[in-house]
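In the block that follows, a single chain appears as structure tokens, in the form predicted on its own.
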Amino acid sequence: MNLLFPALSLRWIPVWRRNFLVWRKLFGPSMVGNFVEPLLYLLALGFGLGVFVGEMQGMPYSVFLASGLVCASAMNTATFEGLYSAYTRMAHQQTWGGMLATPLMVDDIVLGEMLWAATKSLISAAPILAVAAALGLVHGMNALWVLPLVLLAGASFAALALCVTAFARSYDFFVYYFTLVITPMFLLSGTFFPLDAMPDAVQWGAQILPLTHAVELVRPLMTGAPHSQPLLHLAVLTLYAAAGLYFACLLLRRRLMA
């Protein structure tokens, strides 16, 4: 094995088949976990709270806000994935364990597991996008671009999810990522409003986070309105994505491995 960089291949494929397998067994429970949250937000931010704020950058506050809430929902589902679903698998099921018994490597494990935490962020942002569409608040074929995005959005979401999950002894370490790192990211990275109405050290601080970027990409997609630098915000997706995916592999090598 490479010790500086990960061993990818196709041997990814069998480790995201068994978490979909698994996954379909428990599909209601998980639909309703990721979609009725973000709808709730929906419909009492967006058409509640919505009647006072009115218009947000020129665009109804439910407007403004549904586009958010797909990016948000796709952190979350994808974090908790790469968090506590990938620590059940590795510390008590011992379903990585037996996955190293198999030619399979620690990489194949950390990319599967990766790419499968994104495609259930796509599985929880896609309806949140349709029921946007249904109430009116999309604009455009353009929004379906939100779903490739999203997948990218996730995987840098699981990517670095499974780096805090290489440091875990048990399931309460994560609540010092949520604390410190998702809800800070939640409130500050343009979801709810946007973020030139926050103090400069804010919207500076604000640029390093990826949620920020994936924002910046999907509300215009489902606007209308126009892009800023797509391609800085691409690019910053893709490296979080990249450098999350060689530092979980690192990592997690270290810890299966010792």
The other form holds:
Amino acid sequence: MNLLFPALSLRWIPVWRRNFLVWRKLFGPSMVGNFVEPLLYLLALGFGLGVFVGEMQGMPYSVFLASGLVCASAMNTATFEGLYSAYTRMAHQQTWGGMLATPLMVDDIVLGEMLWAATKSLISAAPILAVAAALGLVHGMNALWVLPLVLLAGASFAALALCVTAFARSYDFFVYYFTLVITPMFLLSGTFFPLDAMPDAVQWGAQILPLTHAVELVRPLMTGAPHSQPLLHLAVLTLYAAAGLYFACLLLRRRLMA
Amino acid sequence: MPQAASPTCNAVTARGLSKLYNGAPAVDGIDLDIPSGLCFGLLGPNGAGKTTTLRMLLGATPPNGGTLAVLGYPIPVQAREMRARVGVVPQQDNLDPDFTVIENLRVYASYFGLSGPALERRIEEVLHFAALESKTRAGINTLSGGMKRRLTLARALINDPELLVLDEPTTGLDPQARQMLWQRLRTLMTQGKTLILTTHYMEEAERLCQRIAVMDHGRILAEDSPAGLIGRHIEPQVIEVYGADVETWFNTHARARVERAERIGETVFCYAHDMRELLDDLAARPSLRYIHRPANLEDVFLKLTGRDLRD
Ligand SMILES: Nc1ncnc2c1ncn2[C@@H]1O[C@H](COP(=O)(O)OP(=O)(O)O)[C@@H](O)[C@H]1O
Ligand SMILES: [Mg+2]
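Structure of the form predicted together with the partner chain, given the form predicted on its own:
Following is the full complex, with the preceding chain placed first.
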């Protein structure tokens, strides 16, 4: 295997742009969903369940939940894009095969796909932020810093997903990743409830999950609660994105250039 | 700047090029010298190693051995520079189903960094060339197989390549669509472009290619012009005989009168320079049916590979 560091350049832009142009065709219906779904969650869970939950970490449950939804949505969107959509382009439509007959290289495609999936995270998380703000669940303009964070978190989840896609022989393969990685992470990263009541082992385990660190960064920005160790959380997310990108390039080079 | 390829050099020069899959050679140490400006055919049955050879030429997969230069660029080291000057028609269509005809061309052009008014003019040219002007805004799934193939060709021309690589460009097309594509390829040859195509259709190779390499089991068995291959490897006359008891007839009456024979299924292929005696004999045997014809590439194939290529 060619272990060379990925040859990164601006050639990712046409790859990103191709995906953007396809997305733009279905812009209307997908955007409606992006606004309506978080609205339903915040109303049903935040206010409905919130009545019984009461306060959580010193804030109304709906406020607590809004930041969790933003992060979970970033993860799910980037993961879905990096698995199913990327696999469709790689295996079924041979879109990548077409690109590889042009001056684009595997590394350009991987970077373009990762940044596109991160963009989709932003497209899905920004409306949640907007809906939450409209419902009065967001504390101040600092919350706008959530947007670049969502891009970073999306990039990490996308890079991990692309590594998985490099091994996939069919869509069924992704069920393992969702069941064994994404769903536990979804539940155990402090998105919907704090981990304080969980066994120590779970609390420690959660510290290696990227979603935990995304939540630790996003929640204070949206709720006005104090940050703890923001640089550490940023570093972990960045590391996931960089290492994921490196291995995705390596693995997909090996697969596509066999 | 990479050194520019001089116009007189070979489009492709390969020495000892090989590729292993799971320890078995898919391409087994081939040498290629493909001069610029002509149509070169790689002719071989399925699994011969044609696609693998093309993929190595395009820098899509690294060889396990040998040296390779395409348009003067060492491959795979300078694959990116080379691909900017090459057009590819892959074996399987990979048009973008989410885009219309013209969007497919524009997006593909963006992979080459092309845009703006010059691109729009080029798009008009290639759409005209492919006779797809009336389909500009059509979705890909509304196109016929022949139209998709022509669009794939138009797409491969978007960067005005000097070398065009086509992997089984007409497989699966009906005769009209195939004729139409052949005619386009001839036009490209008159424009001075170099064409490398793979095919398992004899008549395609015979009609289009000035040079043909016959390939099987990853090796090149012979390379020449179509007439050269036929003249050098095969007796000029062929009679194909089939019918009841063709085997008995062959053993008792024909074996001594022909120079060589092959049996494929129910048909015996007889090869010789002079067929008059055999034709007289066959004329008196209504139970046997036969075709008398000049030797063609298919016969060369049969001799070199021992395989029937028509299925
Ligand atoms: N990616 C691959 N992995 C394993 N074996 C392969 C791969 N690509 C081709 N082969 C094998 O290499 C041989 C040549 O294949 P190919 O070049 O596709 O032949 P052709 O194009 O002449 O039909 C075949 O035996 C095929 O199974
Ligand atoms: Mg092939």
